[in-house]
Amino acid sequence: MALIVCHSPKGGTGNTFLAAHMALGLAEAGADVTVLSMAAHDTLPFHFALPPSTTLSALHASSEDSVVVSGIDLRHARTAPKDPDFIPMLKDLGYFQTGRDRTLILDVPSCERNLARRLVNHACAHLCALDTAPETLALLPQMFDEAGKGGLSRTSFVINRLDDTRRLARHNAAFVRELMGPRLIGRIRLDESVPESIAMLQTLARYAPSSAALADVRRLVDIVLPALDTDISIWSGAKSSSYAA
């Protein structure tokens, strides 16, 4: 029952699509899957399809009232962040243990940051979204520092939205690759068929099969998967080639 935290400290990196598509990923190579979404304004529904009008219901409402696609249940936890039992309860049911019979994916706002450092204490893994704009460079450091050296060894940084046109792009994710060896286990292209497809009201995988932002996602979720299974690190074992420049 592996637990996995999408969590950026800063907001507009594509948290949501993270969580989304590696729960989609997760659940074509078999694992069961339940996503958490803990947004106030929930955006979660719109990348399975759904329409603006679709309310998740809580972690603890009945199967009967759930909301699943293509075989995920997707749920909120709106009032996680100011829970106390919220982090106990997840450990009673058996989230912070490895093993993919059971996967709960959490889509944790940038603003939470202090429910995301003792949720990360906890987690299988930690996906970090970042983008290559220069004030997501400089928040870095600060990334580092929040995420403890407890978090950091779980923690694995994904860059997101990459427009590899643009030079600055091209050279703040080279600097950022340089930074992080290891832990950047890989990037997602810019691509505009993802907001195209929520526009349409379908899934990426239906709308742009062959869309290069589906094919990155796919690539970091087969380096995902096996962490699921093993308290090894994602990053320790990742190869430097999930990285194509």
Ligand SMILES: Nc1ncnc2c1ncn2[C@@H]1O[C@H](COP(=O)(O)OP(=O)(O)OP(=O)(O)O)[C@@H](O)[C@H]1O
Second form
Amino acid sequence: MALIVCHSPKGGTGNTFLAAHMALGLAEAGADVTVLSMAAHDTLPFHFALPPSTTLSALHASSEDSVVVSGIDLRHARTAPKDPDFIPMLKDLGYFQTGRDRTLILDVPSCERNLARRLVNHACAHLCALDTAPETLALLPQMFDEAGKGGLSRTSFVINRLDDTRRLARHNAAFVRELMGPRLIGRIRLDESVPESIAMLQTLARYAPSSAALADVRRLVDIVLPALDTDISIWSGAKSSSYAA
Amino acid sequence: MRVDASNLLNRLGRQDFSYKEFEDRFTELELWPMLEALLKDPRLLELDGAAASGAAAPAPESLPSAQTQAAEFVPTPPRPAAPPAPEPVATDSISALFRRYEGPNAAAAPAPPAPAGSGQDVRAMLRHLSELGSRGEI
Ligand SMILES: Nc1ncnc2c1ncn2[C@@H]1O[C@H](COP(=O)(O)OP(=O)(O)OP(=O)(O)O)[C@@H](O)[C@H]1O
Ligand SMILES: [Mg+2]
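For comparison with the form predicted on its own, produce the structure of the form predicted in complex with the named molecule.
In what comes next, the whole complex appears, and the chain from above leads the way.
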């Protein structure tokens, strides 16, 4: 079992995209994956080629009611931020241990910073999607401050929506890369086929098998996968990567 | 992706492609006061000592070389003049990160010598970013 928390200090950076594609990639590699959306208005189903009429059921709902795509169980936990029993429940379900046999991916909206921080303490990994907007970078000091040294140990960063034809995006990406060192485990390029696939009600892999974003996210899955079985942070594990060579 | 683009990729035998090789000069990087302000923010130091959780970080020899990792990540041809790989971050610090850039290249920078202290660190880091940019590694 493994708990992966996807949370970013800034909204719109692709946290849900990352949670969804981690789920798809890990499931493809043989993991038994559940994704739990904690957003009040969740967009998670769209990354699984589901139509807007889809509603996800709660984590505790019976399995007959659940939405399962490519073997991935999609659930919501909208009340979790206010539910004191939520974290104990995850513990009882066994998700605070490592192992890829059952993996729970949490899509925690950016505004739920307290919940995210508490969850990260128990998680196998925290994936933090950043885009290259200056506002996103500007939130990093506050994020670091709130997390503290211990709280950052499980955090791995991903640059998403990278458009390196843009000067500022390039500069900001370089800044993040230098700042994070091996904690930056990858980057995902901005790719028009991401929204196009959603509009087509198809998965990205089906709609655009040669999508740059898909290739990037698959590379990330290869980095995350071994970390599910260990207690060592993704970024310090064998496959962690550095741009700085 | 448009059909013509995916056909082109197929003809090239590529899964994907990215635009490459943009030059960013040091002076351009200096244009963003946001980056300079962030580099001076002491809260970024929280990254120091935020070591890997679990018992022990893996021994350095168990890590693939940084060159291999980078080659996997950003497929650029190996460069003989590549600077040495960074230390594992568990033992690293932001100030050490800055010090890494105070190498012999620093003397070649066009800027007049900056006063010692964080201002210099910021300039050194921006200069390093610029060097990465000029090698197409950003
Ligand atoms: N690599 C990418 N290329 C192109 N579009 C992307 C990419 N990643 C995400 N997107 C798109 O960017 C938008 C924001 O992504 P997403 O909804 O995953 O962000 P979020 O961080 O979960 O946002 P929120 O704060 O609203 O929950 C979405 O329209 C998504 O489809
Ligand atoms: Mg979201």
